[in-house]
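So this first bit is one chain, no partners, the form predicted alone, shown in structure tokens.
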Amino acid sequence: MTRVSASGAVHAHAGRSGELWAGYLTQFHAHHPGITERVLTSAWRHDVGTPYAWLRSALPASPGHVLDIACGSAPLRSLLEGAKTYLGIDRSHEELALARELGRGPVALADATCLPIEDSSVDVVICSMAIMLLDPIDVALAEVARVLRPGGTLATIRPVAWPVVPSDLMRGLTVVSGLRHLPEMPQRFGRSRFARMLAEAGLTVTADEGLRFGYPLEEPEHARLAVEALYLPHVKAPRRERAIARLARAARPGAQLPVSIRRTIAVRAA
């Protein structure tokens, strides 16, 4: 893996909505570096562990050269000790600073739509909880296909609304009623649409599955972290605090919030 530069990010042209989201995400992660990791390392399933462990389990024990796109605080780095090389990239100075502080690297400031990586030089690209943030996503997926070697793998996880269990519905309603707004994402796409986008980039889906992980709601601080980790560009602080207070009243031993995740694995044609 070569041509890596930590000197600056290259930003893709975007419409007004994309520009608004880019500004919001920059501020969000500047004020909350590592917040996604804090939620996902607390979310658990007895059969697969955390969402990060589930993503890692889809890769070979020795995954070769690995590129971690939108790596954030690089929580996957410690799970990839068997890799020949690892590089994490992100657009957030603060997230990368935390990754370096935690000894996870190398990491570099770069944009997924203009990867500072040579063609066909990477065995595995991973993208954890960020594929829906990449804009324009078609350009980002084309870049993934460009840097992957023939037969190379893209492994992603992203938040979804399903699956859940019946008890999740009331707690979700508690949050939404407090916020008076649904959590947002820059873009949402279902299984079929994502498969089509990947195919257009030259990537073929080989596995796609959704699982529910349980995030503990046992203390008021669990409620605060759960709400603060949501993307809420149109919700003011008083409403967020109201949602936190309502959710905190539901905290009790054994209580959970759902963290529903979809894992998609795709391969570049050999």
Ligand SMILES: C[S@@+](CC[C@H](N)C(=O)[O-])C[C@H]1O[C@@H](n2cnc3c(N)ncnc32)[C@H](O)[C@@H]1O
Second form
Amino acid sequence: MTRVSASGAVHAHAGRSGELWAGYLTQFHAHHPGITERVLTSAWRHDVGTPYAWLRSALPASPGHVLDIACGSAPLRSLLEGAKTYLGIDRSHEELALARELGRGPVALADATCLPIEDSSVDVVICSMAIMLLDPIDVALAEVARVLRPGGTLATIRPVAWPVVPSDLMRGLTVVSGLRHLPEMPQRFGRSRFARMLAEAGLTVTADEGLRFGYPLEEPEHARLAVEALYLPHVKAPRRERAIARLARAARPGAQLPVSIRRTIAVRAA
Ligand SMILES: C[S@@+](CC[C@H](N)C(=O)[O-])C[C@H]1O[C@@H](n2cnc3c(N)ncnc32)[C@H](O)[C@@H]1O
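Form predicted together with the ligand structure, per the form predicted alone context:
Okay, now the whole complex, with that chain kicking things off.
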């Protein structure tokens, strides 16, 4: 299926698979608001802290007008006190309700593919752990480019498979053998494809780096959260429980699961 934007450009539409994912994500975040934040605030690296702190560190101390797309529970809000203004948008009522309950905001219900924001009015767009969910991605990136001022910055982090360390592979296998399925994402793209998509939207990559963060696997509850945070549209509850039970057996002081993240920064041409 295709659709034609106001500018006349023809965009690929993910069709039935896109609709299935949209429904799954709506349900997932309605039942688990704040789950990404619970995982990422426990994931840590000695040199940069949490993935959120790493994303924040790519931006100036006073980043100007900031738009946080697919903000979820808005975990980045407190790291952006130096911003002139902050607005978080998400399409999950439940995630936004949690953000408000935690005193974060302002936040608004909106879809990243149709931003309720004026052209060239934002200095920084951030997108944490969500760029691979936005569909159609070319429409969402065109929206980012539209709302950014010339010279403005897009800063993203997204989950990736690498880097990992050897002990991660065994724990990964434990999870996958319990699930009998690989975790899924609506879209996957490597660094060069992402750079090409950004370029097509008028955004130039200025920095791109992957890091492995360690998520503690010290108690059975850590195993439960790690598995429950995965998108598993094709895995039924008994298999999830089996993966949790197998992973929980590996819980011990000092044990970790990998949270591998890629940070990509891009700038709109001045
Ligand atoms: C993995 S969570 C990340 C939340 C938050 N940014 C964080 O890092 O904790 C993904 C979020 O993307 C939101 N989302 C997915 N597709 C969206 C879209 N097209 N427009 C707005 N939000 C979207 C979901 O509702 C969910 O809150």
